[in-house]
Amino acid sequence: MNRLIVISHRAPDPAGLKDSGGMVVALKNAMQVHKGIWVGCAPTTREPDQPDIAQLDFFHGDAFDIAYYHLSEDEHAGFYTRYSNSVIWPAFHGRLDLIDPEGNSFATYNNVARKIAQALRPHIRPDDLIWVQDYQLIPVAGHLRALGVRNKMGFFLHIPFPARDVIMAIPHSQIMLRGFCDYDLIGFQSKRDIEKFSIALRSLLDVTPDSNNRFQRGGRTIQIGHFPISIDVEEFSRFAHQNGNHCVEGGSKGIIAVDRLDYSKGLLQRLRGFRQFLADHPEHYGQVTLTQIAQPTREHIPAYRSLKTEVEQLVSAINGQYGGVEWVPVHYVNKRVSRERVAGLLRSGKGCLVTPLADGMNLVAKEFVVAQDPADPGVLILSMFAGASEELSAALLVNPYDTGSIAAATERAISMPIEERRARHADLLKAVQSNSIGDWSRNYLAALQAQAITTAPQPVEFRPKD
């Protein structure tokens, strides 16, 4: 079995204490069964009085290593902050008004990429798999092929991938384009990422992938994959059961929503919505409450600060207008929640709200939907433009942007009869059993290693125009 290097901005912490979010779960998996190297950032900067040195600092353990990479204030602050996730964030989730391109961010984000390919080449042995996750550091393929690596390389991205005419708005957008052409395997969320990755292609980069959705560059041939991520059904099923005590405010008609606080989650429009839907049945006034949990994340960037205050401005109106001494339409929480309590959360949540505005995957559809009692399961109510509406398609599938669609299905979901939900939730649970956790990491690394190496006179060098 060939032996796995994994490149990430996060890495798993050593001690097992402080991992969350969906990707770094989902990765441990694929590492313990083939062991190798986790490289990822460290947890906190370089201090200015640091030499700045490209070397991996290694913490062994008995599936794989962890090594970190070092980086200065200003280069986190470059490459993560103001081009990771004020540029490719925003406008891969459709938000091109709150793009912040400041000054030197691409040649930062390319210059650290440049850096992890440098400290990590020593390390590499011949065949070695070497997988890339996502959006901050798709450059590194091509640093590495400079650096003469020629080991078989896949790239993951676990956000949407946007339309042509928003990728055509990005500043580098053509080079960053070139940089994806360095992996032998670019795996994608849902299929309309696939369709609009080669509508870029095409249109951008003057390349045309086949009916099997390979496609040739630079003496190269690259293949593109769907590849849906998922949850550990067993464990989170255990963790549901475990944490029951934990109930959603409204008990029998209680609603339940868990996000990170994102404007790519449509807070504010799922937020609207509910509200739509207590002015249309005000029978239920009293009874309905949502529970809403915003986990905060990237505080210190501007848009973020700004949504925060939306949000809280727009419970704080809905209470103020239906609510009353003995009811409060709206359960606010803004803070971190623990993965095994939130699963407790969602089994006793008769509906659950999962309405981004774009999402590459969302695995806390998932999760609600293995938390549930078979017996007597809650609604799933589900954005079309999650990636996971292609695989939970017996959910309520709603348009975010459309209010009255929220309203409706949350009124559909309180009122559905025991049959319906039952059935509805069969073909859910199927669907995700069906790829858990295990399946996402085994059909990426079965397609990676199956291709062929191809030799390329010289990689497409990843950097700005002159």
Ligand code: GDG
Contents of the next structure:
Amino acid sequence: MNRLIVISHRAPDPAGLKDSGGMVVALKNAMQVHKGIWVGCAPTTREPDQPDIAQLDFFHGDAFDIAYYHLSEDEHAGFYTRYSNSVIWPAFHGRLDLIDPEGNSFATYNNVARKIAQALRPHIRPDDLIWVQDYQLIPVAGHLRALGVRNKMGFFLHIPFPARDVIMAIPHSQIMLRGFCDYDLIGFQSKRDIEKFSIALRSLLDVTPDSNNRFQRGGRTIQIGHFPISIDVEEFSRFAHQNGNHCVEGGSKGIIAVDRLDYSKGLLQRLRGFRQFLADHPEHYGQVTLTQIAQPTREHIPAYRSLKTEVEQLVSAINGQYGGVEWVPVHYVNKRVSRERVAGLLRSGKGCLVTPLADGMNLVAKEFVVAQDPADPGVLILSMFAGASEELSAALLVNPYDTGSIAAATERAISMPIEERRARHADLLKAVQSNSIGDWSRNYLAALQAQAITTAPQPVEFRPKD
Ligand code: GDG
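Starting from the form predicted on its own, produce the coordinates for the form predicted in complex with the named molecule.
First the chain shown before, then all remaining chains and molecules of the complex.
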């Protein structure tokens, strides 16, 4: 079996103490099977006497090694805070109004990728598979190719791919799009993302993928595929069973929502939808509560700070207008809660609002399904713009921008007859079980293995003059 080199911005904690997010859990599984090196960013920025990115810091483990790159504060600001999270993230989630293209953040973004490639180069063996993760690291393959690396290289985009005009509006987007083409396999979460990527290729690079989603560029054949990410179904189900005593507020009619406090997750629109539901259904006063877990995230970015203020004001306004001494309609928790507690809360929710405005996949939707009791399951209300909606079509699908749609689905969820709840849940559970976390990495890596080895001269187009 080929060794695997994974490169992701977030990497696991070598001591195993830190609670890992969805992507890290998903990749750990593949690393344990393939062995190799997992390259990621050190948890703290570099002090002047610490190694530059040009030198990786290795931690040798039983199954695989972890290699950290160290960013300086300036690199972290330009590469991560600015270009990754204040240009690509908002744009790829359709929020051009939030992009901050100021300064030389693209140059820093690209330089960091080049330095990672240079640091990694001596550790690559000829038959290693290289798998780069997500939007922070798109240019890495281009820089590795420039250093003569011919290995099979794959890329997986965890976030949605945007519409063509949005791509055109991003500073340096042509270069970025060419950067995708230095990989042998480009993986997306959903079929919808493949369509949007193909349109962008046709319009901006004059390349048309064939009916098998393959195209030629720089003397290589590049494959596009969709590989919906998932969760560890057995582990999450066990967690949920063991922690079912962590009930949601509101007893038998509790609605749960769990997100990072990110504008892409649609919290404001969801709260407006819930307020509409309360306005339309006074018969539920005193009974139905929405518990919203909103894990703090990227708090140093202004758009996230404004969102926090707006969410707090809206929660307060709803509770002020509809709440009373005995009942508070929105139970808002702006803290990270433990994974066990999340599992327990999802188990006891009789409805779950997962209403992102745009989302690559959305793992909470899958976690809710797995956490439920099949004999008396709750109802998943899911945004049509979450990648998860392609697999989870038995959910109540809503338009997250439409408060009326969210209000009506909430009412439908809490009054749904048990037969319909069971039937929908059975379909949803089948969909999640048929694609567990191991399937995601296995399917992806099998497709990468199947790609032909790169023998042609390397493309030279992803060489921005920085
Ligand atoms: C990206 C894409 C794609 C949330 N709050 C807490 C907490 N969580 C956990 C959830 C879930 C995970 O975090 C969030 O999952 P998402 O799928 O919403 O992920 P993003 O962070 O937006 O990540 C997304 C994903 O990558 C994987 O490819 O699905 O589309 O945007 O597992 O349960 N966990 C704990 N405390 C919290 O307060 N412990």
